[in-house]
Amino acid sequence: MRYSNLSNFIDGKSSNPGVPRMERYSPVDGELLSSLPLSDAKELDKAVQAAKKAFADWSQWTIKERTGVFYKYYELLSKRLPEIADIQYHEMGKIPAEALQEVGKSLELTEVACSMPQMATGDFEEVSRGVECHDVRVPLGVVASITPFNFPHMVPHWTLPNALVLGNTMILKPSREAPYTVLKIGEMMKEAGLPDGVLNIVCGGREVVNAIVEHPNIQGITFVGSTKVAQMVYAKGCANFKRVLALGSANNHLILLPDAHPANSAANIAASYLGCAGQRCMSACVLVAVGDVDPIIAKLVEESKKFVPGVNMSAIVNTEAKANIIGYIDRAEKDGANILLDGRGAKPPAGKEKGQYLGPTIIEAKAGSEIAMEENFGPILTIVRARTLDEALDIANSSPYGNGGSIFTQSGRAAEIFCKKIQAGMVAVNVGVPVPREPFSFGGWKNSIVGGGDITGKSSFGFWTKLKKISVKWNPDKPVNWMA
């Protein structure tokens, strides 16, 4: 066993509840990694009570004092990037280069939180003679964040730095596939000086999620995962009078025009659908090929062959996910789709025979088919054909999801039309993964999100706080009008 058995992190220390445990195996080579507790509602309540107690003091720290903890955390994380990347590699199969990039994004998110004293300021105005009004942001209280396996370090940093700097205390529930990465965050936050109880980490499955959405002392919840579960968390959380923001599935469309730069387009599109083995909500899913772009598609096929599973391409997180992805390919083939590149027979390098791997797969299919409409969360790119840009936009906008979209072209006019008409929250021109850099926020449209606002950036400030408006009059000698 590579790691010792895992515990929850509650009130600044390990917590081992008397509950069943789940063994975890590495998707890299099948090695037994550790086991984690499948916590229950009682353990979740223990974490909530610790967070509730800590809130009384933490919320009274000034925002600059709270930010000071994250400056120290930033320094610690900067020094331990290789360690965190190595855990991710074994835990969810992400190749070291991609893991390092992910933790680098966590640093960027922490850096933005450190600038919160300058960004989350309130308004002030003398609204009438002798009358001043200003507003202040007040933390919600105990909040919770439910995070996925595919970015186990970055996604918690979408929420916890901003939420904590703004004065909340948090329950963090990691995916069962990547809990150790998240528990390391708690360990390092404590080392940086975060008071006990401000951040609590509870491992588990559905029972913990249900306990979070039902607990009366949790005021706000964020979730990142599938749309089906996002809608459930939102509905149950709102029914229990909580503030909820839930991010769901995606089916991102890239549009390829004949005037696109062949080499740059092929390289960007391949990296987009094959990064993290396609296990990310911003991967290219569907390539809408407009007109005669077959020479570029041929380059794309050759570029995709450079990605070798287990060498420079990540593993699939577990056997169930691999079987699900293969099912999409099998059904597409049965329905008559043309498979230009088939990754089902991928063989991993020596020593990784028990790992979970799929190779790059490119399928040409009809618009509206299952493979073109549903998120498969794997290294698959589906190509559909269109005669014009307008037709391509109609195909892209027919998706029930609206996370991201990109166009590949050298035409400024075509790019302008695309950016105006595409129905997605994050779009780009000649960029395969249209994720904005901080402080611009992350968030999609349509069924890719449930709730208002984005999960990062300035939009998140409003989610984690209540706005208190204060009016003051000190000078009774000022002339009085109806406003005073």
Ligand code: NAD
Contents of the next structure:
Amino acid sequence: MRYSNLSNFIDGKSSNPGVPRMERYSPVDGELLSSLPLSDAKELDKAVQAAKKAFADWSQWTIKERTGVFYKYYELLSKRLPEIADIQYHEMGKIPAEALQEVGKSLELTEVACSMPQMATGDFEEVSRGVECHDVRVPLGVVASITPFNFPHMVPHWTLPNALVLGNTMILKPSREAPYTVLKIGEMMKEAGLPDGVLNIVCGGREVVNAIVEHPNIQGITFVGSTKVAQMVYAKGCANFKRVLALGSANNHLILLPDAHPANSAANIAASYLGCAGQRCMSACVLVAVGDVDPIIAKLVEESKKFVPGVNMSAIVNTEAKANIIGYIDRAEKDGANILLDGRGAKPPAGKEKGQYLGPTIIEAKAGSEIAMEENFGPILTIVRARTLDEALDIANSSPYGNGGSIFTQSGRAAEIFCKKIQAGMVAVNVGVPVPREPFSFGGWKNSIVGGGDITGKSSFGFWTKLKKISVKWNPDKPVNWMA
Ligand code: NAD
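After the form predicted on its own, can we look at the form predicted together with this ligand?
Up next: the whole complex, starting with the chain shown before.
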């Protein structure tokens, strides 16, 4: 076993509940990595009680004192990027270069939290003669963050630094596919001086999630994962009167116009649908090809062939996910779709025969077909044809999801029309992965999100706090006239 049997991280210590355990095998080469506890409601309650106790003190620290811990954490993390990236590589199969980029994003998100004393200040005004109003951000209390497998280190950093700097204490529930990557965050936060109980990490599956949405002492929940679970977490969390923000699945559309720069477009689109082997909620999924773009598509096919599974392309997270992706390709083929590039027979490199790999796949299909409408979360680009930009926008906007969208063109007018009309939360021009960089916030539209606001950036400050509005009058000589 590469790593030892894993424990939860509660109240600054390891916790080993007497619950069943799950073994975790690496998608890189099938190696047994670790086992993790499938925690239950009792273990979750233990974590909540620790977080509740810690809140009494942590919430009284000044914001600058709390930020001080994150400056130290930033320093520690920046020295240990390769170690974290290596764990992530083994746990969920993301090639080291991509894993390093991801941990780099965690650093950038920590920077935002460190700037909170400057960015999260409140308002002040003399609202009437001698009467002043100001507002104060008050933390919610114990909050929870439930995270997916595909960005196991970055997604916790969407929530954890901001929520904690703003004075909350947290239960973090990682994906079962990458628990050690997340437990390392707890270890390093403790080393950075985070008091015990402020961050608690509880491993497991749906039992923990169900316990989170029902626990009376949890005030706020964020979720990132598939739409089906996002909607369940939102519905149950709200029914229990919690504040909830839940991010879900995606099926991002890219529009390719004939005037696009051929080499840049081909390289960007290939990197977008093949990065992390397509296991990104901002990956290119559907390419809407407008008019005669066949020379660019031919380049895209050639560009895609440069991605070799297990060499410069990540693994698929597990056997079930791989079978699910293959199922989509098989059904599209049966449905009469034209497979331009088929990754089903990809051979793993020597020494990685037991790994989970799929090669780049490009499928030309009908708009509205299953492969064009559903998220498959694999290294597949589905091409559908359109005659005009308007028709392409209609196709893109018929998706039930609205996470991201991009256009490839050299026409400013076409780009302007696209940005105005595309129904997605994060859009881009000539950029394959339309994720905004910090401090701009992250959040999709339509079925890619449930709840108000984005998960990062300024709108997250509002999510993690409640405002207290204070009115003060100290001048007895001035008559009270609220409307003066
Ligand atoms: P998932 O929904 O299977 O799991 C997410 C979390 O929910 C995990 O912690 C998991 O343990 C838990 N969970 C899973 N099934 C559950 C159930 N039935 N009841 C209660 N809890 C459950 O998602 P995943 O496979 O880890 O991640 C891939 C999905 O996440 C894709 O759909 C992808 O688009 C989406 N995603 C979205 C974003 C975004 O920002 N919108 C970001 C990353 C991933």
